[in-house]
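Given next, in structure tokens, is a single chain: the form predicted on its own.
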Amino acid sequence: MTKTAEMQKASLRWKKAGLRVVLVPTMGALHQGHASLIRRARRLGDRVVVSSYVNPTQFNRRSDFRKYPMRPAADLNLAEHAGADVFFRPRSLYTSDASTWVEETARSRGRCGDRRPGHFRGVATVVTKLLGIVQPDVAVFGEKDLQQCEVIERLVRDLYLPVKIVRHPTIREKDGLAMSSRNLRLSPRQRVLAAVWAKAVRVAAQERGGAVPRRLRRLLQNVSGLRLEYAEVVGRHLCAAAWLGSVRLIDNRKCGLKR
């Protein structure tokens, strides 16, 4: 499905029939982490909508937007097999003269918010649009994007939107790397370094308090080809981002847990 009006009519029809609608927003390039979100959504409602839209307003680099992986046929297949009823892939969610934005100003501070100006305004705006179109009872988001979850939860609370936000735990590869569509852009060597990064985040998070970011910096200081962007402890979670070439990875782990 590509037309917003058709999606909205279908959802209103389901809700009028007393069915519970669940939305899984994505930017496509689906992987098994997304499949886990969709299976969770399947348990939470009667109709599952998976949206796929690469939102241009949340990218800080135009080149990053252009390089974002797109494979709609494979995405449709994965979504259907995981339990989606509708694969909603709008062509655009912005008119040429769009002039309305949604901005959250507290939870978007620090971490990615400080390093990616305007990013969470783009996220908040497009999520508000998707909630208005699909009108779900529940929306499921992955905890890998922890700050995004916090921003969306505050958005829904402050605007009194009639939807429940459900967080789903981060799904990881066997070597501990958090699953992400951006991982598709990693070269073989970068993929090895990404596993080193994931292990360092896990090990550093076993510390407590201010020792956590320092431990992560020490673990990564001699890793050639990997640049740590930030490491912060927020709400008992180590939140961090790093660059492997032009690919930006993020991760978070609860602090003080021995793994």
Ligand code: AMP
Contents of the next structure:
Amino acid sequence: MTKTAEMQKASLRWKKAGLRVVLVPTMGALHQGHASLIRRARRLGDRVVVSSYVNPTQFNRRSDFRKYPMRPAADLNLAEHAGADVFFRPRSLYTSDASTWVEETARSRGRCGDRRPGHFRGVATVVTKLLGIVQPDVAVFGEKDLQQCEVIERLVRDLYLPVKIVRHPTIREKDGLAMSSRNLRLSPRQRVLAAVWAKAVRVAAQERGGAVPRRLRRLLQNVSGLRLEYAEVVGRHLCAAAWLGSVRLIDNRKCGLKR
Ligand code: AMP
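The form predicted in complex with adenosine monophosphate (AMP) is what I need now, so please give it after the form predicted on its own.
Every chain and every other molecule in the complex is listed next, the one we just looked at coming first.
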């Protein structure tokens, strides 16, 4: 389905019939992390909508937007197999004279918010649009994007939006790398470094307090081809981002757990 009016009509019809609607917003290039979110959504309601929209306003780098992988046919197949009732792929969610933005101003600060100016404004705006179109009872987001979860939870609370936000745990490759559409852009050597990165985040998070970011910096300082962008403990999580060439990876792990 591509038409916003048609999507909204279908959703309102389901709700009138007493069905519980669950939304899983994505930017496409679906992988098993997304599939896990969709399966969770399936258990949470009666109708599952998976949206796929590469939101231009959340990319602070044009090149990142242009290079974002697209494979709609494979996505449709994966979404349906995981349990989606509707694969909603709007062509555009911005008219040329769109002049309304949604900006959360506390949780968007620090970490990715500081390094990607405008990113969370784009996310908050597009998620608000999707919630307006689909009007779900529940929306599922991945903890892999932890700050995004925090921003959306705050936005929903502050704007009294009638939707429950459910966080879903990070799904990882066998070697511990968090699944991400961006992993497709890694060269074979970078893919090896990405596993080193994921392990370093896991190991550093086993420390406690101020030692956690220090440990991560130390573990990665001699890894050539990988540049740590930030490492911070926020609440109970180590949150970190790193660059491998032009690919930016983020990850987070609960601190103080031995695994
Ligand atoms: P994206 O398509 O990357 O914007 O992601 C769409 C949704 O899937 C977001 O809520 C992400 O946090 C979530 N997601 C992406 N990768 C993973 C993963 N490896 N594990 C769990 N959730 C994920």
